[in-house]
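The data below hold one chain only, encoded as structure tokens and taken in the form predicted on its own.
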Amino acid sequence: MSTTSQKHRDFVGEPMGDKPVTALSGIGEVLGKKLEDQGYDKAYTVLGQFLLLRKDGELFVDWLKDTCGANSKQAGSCSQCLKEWCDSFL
């Protein structure tokens, strides 16, 4: 069983509100800047894309890799973070 980071636990433990994209697990400053440049400046905009892809983790990972150059670990971490957030709040 994989362990989650404190950043992941913090994100899924409360409503998203107006959190920046860098609040997402797996998204640091560099990937965050690339996402912001593509118009994804808030965590909820990335969540919107996750929902548009019907919460399909594999499709989302591919989208994140293509959009900001995330590696598999980063994209998987972000996907899992959003999935757990959705399970708790939607």
The other form holds:
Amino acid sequence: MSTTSQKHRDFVGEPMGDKPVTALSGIGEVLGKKLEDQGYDKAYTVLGQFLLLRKDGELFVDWLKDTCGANSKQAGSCSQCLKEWCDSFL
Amino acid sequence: MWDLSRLSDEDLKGRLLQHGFQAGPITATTRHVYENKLRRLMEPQSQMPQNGSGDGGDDAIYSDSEEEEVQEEPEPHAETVTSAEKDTSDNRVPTFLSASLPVPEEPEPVTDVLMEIFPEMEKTPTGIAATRRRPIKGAAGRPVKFQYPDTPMSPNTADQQEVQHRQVPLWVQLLIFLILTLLLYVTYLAIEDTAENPVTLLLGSLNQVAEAVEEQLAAPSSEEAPVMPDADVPPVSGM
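To test you: the structure above is the form predicted on its own. What is the structure of the form predicted together with the partner chain?
Every chain and every other molecule in the complex is listed next, the one we just looked at coming first.
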């Protein structure tokens, strides 16, 4: 993605700590609710899934679409922000 | 159709590896993703019908390939996608596979420049033929040898080496040269002793003249010393 949202920059700029899953770029109220229903209440649980998929953006996008019905743009945004967070803090 | 959900985790992982994809841990949450991935990897070989699964990702891939199909359709199959399906169903090749490939051989065999250049090259489905290239010396951890058996020698260096083998060493050449010079000098001396040559004659006459002059100089100086500077010296110095 050429341009990044404010949410993206906020998330990538610091350790995620205990931030909720809705802090992730591309995850809004609706998707956040669906994820929380499946147990992914914190951003780090989604990060854990991202890491389980070996930081493979393509697979993570697939998973996010399956899990919460995100569209390609939302899933891609979330994948990108997790990837950049890992590059900075992992 | 293959039922991937019956595979064990290890089998699933092994199959992904067979397709060149290194999977992470297969857990309850990742398994479905990896099954989809494997399904996508297996598509070119399998007999899956088009748009078989309802997944969004698969739909995207299929629609993408359909677009390419229309664009890359060669002249003989210029009608529609359905005609291509009929053709390929006879050959029992999946439509997806035959359409997505450029099909370089049949429609335009003459215009392929690579085929003209390398007529004996084996045809590959992708049109890309990989040939083994010569290894780079010392690259990729291979030890650097100083003599490479397969290094071709230029004809010049080979000739030079041949000549150097035949040649006598330099010091022997110098010795022979010195001996020859000595021999010539000795011969010259022997000739000089036996026969008077013009050079020695000239030298001898010069010596005689010099002696005569010395005698003339010595004689006046003893007899008439005061007159000598005025009268006798100019002719002597003129000589």
